[in-house]
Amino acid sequence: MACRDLHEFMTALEEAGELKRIAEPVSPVLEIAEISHRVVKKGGPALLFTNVSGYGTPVLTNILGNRRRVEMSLGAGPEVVAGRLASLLQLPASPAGLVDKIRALPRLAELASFFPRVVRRGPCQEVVADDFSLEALPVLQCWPRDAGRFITLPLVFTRDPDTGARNVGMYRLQVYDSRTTGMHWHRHKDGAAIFSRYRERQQRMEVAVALGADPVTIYAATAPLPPGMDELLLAGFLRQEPVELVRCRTVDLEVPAHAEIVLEGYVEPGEERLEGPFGDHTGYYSPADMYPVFHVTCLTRRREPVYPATVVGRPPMEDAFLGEITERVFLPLIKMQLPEVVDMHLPAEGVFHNLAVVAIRKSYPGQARKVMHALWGLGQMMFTKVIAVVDADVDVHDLAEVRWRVLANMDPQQDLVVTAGPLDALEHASPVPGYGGHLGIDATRKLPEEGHPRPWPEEITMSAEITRRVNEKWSRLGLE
């Protein structure tokens, strides 16, 4: 069963030895980030800083910074969750027949049970503060050349003016002063697309920002969902329990009832301000640029809130484990589009969008290239700078094996695909922002029809009989 809120998750982490309380006085300017950075690199625990210099609110970092805590947040391993999603997705595309309709009913009912539920009140509104200052929050500065302090784990709620659909995204917020922040949404993000529709109308857009929901809802805000799909429905499915929402006090939006802190306000079309630089998840500073301004008009909170934060930087950091959830949970969706795909891995060093290793069950010539181009046309996979396609028997999570297979099976003259397309806004190697080269590597065994008439060599393996006999003797050899 999923945790209802961050406090419940903290209790579970502490009982499991996965949370460390830090009573030593620490500064939110660089010190907390440096401590968190060292701990996440060691695979250490979540950290609760209870004595933040100049602030009465504790700071929580690194809540999903290892696989065990990811599994605790989901209530199961990502593979189990992916299996549940795959089962749910076995709905007929258009249940025309009576038998299909009957078979679909239980799964449709299950899905409906995960829709978010609005309740009358929640802990996030125990204190309603019209007289407040953002500078009273222990917002972190993470790296020396950051432009200031950034809210790094916000759930940003907006509503599409055309459809009324809710969107939840995670866009960092640079705190400018007591009532305003930057709103760092890239042009490819749903938040930016929704804002563009308000801008066309010259209409103010209402925004709410929740800090500190339950960990699954925090993850869902980062998930690369198709436009129009509710992130809170995904959260409900992953939690196996709907997310409870309350209506905001001053804007027409709902937010998680069990959040720690909620900022309500608006973004005005035509108003921009310089935002950044910021030490980003690529391991480099993202440059300063012009972004919309978020005006905070109301703050609500728990009586004794915890301020949640994440620290990004040179991988692997905590966000690598968020990426691992995405890799596993969304694999069934990719397999629905591309049935030949067996497995996929997005290595942490590739920071989500620089490298994808894809194993396929190959049955015809050119299939690896077909998969590359299909993936580049699939949602946020369009940002993937390098796609390496290997055969089904390759363990894509074993990077040593992947390197061996790619280097052994790839002919640079024949097996590289170089093309161009959209790139992530944080991609710094391309000549122009947001557009540049993509590389596909076909490291599958080549067929004669693919211009490889020579026989493919047989891989070296030991005979099954010798393997069995040595296994029987192994404990007596004294080699353990």
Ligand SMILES: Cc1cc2nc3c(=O)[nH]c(=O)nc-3n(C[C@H](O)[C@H](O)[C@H](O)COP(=O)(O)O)c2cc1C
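Residue numbers count along the first chain shown, from 1. Each form is matched to the other, and the largest set of C-alpha atoms that superpose within 1.5 Å is called the rigid core. Model, not experiment: these values are computed from the prediction. First, how it differs from the form predicted together with this ligand.
Once the rigid core is overlaid between these two forms, K20 does not reach a Cα shift of 2 Å, moving by less than that.
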The other form holds:
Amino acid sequence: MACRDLHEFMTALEEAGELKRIAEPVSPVLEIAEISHRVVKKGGPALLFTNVSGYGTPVLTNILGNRRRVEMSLGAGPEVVAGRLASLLQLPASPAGLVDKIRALPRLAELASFFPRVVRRGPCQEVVADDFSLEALPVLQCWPRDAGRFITLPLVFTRDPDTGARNVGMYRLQVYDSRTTGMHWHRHKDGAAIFSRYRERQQRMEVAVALGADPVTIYAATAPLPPGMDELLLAGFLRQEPVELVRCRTVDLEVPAHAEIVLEGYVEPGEERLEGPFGDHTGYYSPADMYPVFHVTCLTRRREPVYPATVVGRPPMEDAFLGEITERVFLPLIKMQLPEVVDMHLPAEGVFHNLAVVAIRKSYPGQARKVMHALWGLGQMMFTKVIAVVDADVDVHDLAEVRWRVLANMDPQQDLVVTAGPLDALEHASPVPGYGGHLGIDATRKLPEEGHPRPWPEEITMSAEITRRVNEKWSRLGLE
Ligand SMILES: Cc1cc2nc3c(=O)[nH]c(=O)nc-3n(C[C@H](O)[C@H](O)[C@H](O)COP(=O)(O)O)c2cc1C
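Show the form predicted together with this ligand, please, the one above being the form predicted alone.
The complete assembly is shown below, putting the previous chain first.
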């Protein structure tokens, strides 16, 4: 059963020894971040700070900060969930015959049952406040040189003015004062693209921000879905239950009924303000830059909400686990486009966009290069600074094996593809922001047509017969 909200999830976590309550007085300025950081680095529990100095609202951190909690939120390992998605994707694109159509029906019906559902009432509107102040929320300052306090786990809801489609993204919000924040959507993200359409019309854009929802919906806000695809349908599919929504009180948007706190308001075309610096998930401060401003005009909340937050910094931090869900869940979608792809790994040190290791079943010359270019053309994979392509028999999750294979199998003169393209807005090594170098490494076995006329060497393995004989003797050798 999917968790309905953070409270149900906290109960389940507590029962499993995956949540620790901290009653010691702590400051939201740096202290909570330092404690959360130390705990997540050790794979420790989620933390509920019940005594936040100067604030009545508890702070919840590290919700999805280890593998076990991710599995608890999804009700299964990310691989299992990805397998379900893969089987759904086997639907024929256009069922040809009657048999195809009949076979597709149950799965289509299953998908339809995961669409979000609007309900009349939800706990996120138990209190509707006009006289609120954002400064009354226990918003964290995470690192010493941060420009201030940042809401770090917000689900930002907007609507495409042309299609009416909903978008949900996670973009940090720097709290400027009691009613305004920054809106840090990077220029490549759907949130920014939708805003540009309002800007063209010189029209104010309504925005709603949900703080806290069930943990899968929180994850879904970070998922790199193609424009126009509803993140809440993905959430419904992953949790196997639709997300319940309520209509906002003052804007024409819906938000998760089981959120903790909702901020309603607008972003005005033409208005920008300096945002940052902020200690980011790259492990460096992202510099101050101009971003739109979010004006909050109404705050709704539960009677007794918790304030959820994440702390990012030198990897791996909690977001590495969100990235792992994306890696698994999006693999079947990548395989649809690139059937030769067998597996893919985005190591935490690469913070999603710096390194992808991709294993392919290679059958023709140039195929590794084709895969690199295809990935650089695929949604947010466009940011990937380094793509290493290896053969199907390489375990991409074993980085020691990857290092061995890549170093052994690539010739620096022949097998490196150096090109340029868009880069993540947080990339700091490129001379200019958002654009710069990409490196592809073809570490697959080379074919003669790829300029490698000599035979590829045979890999060393022990014969099956000797392996069997030594296995038989093994327990008698006293080497265990
Ligand atoms: C904890 C966390 C914080 C994030 N903060 C930002 C951010 O401030 N700005 C941004 O553009 N993306 C941020 N992201 C990544 C986006 O949420 C992600 O790229 C998402 O797919 C964007 O959605 P969109 O393309 O629908 O706009 C963050 C991701 C995580 C996990």
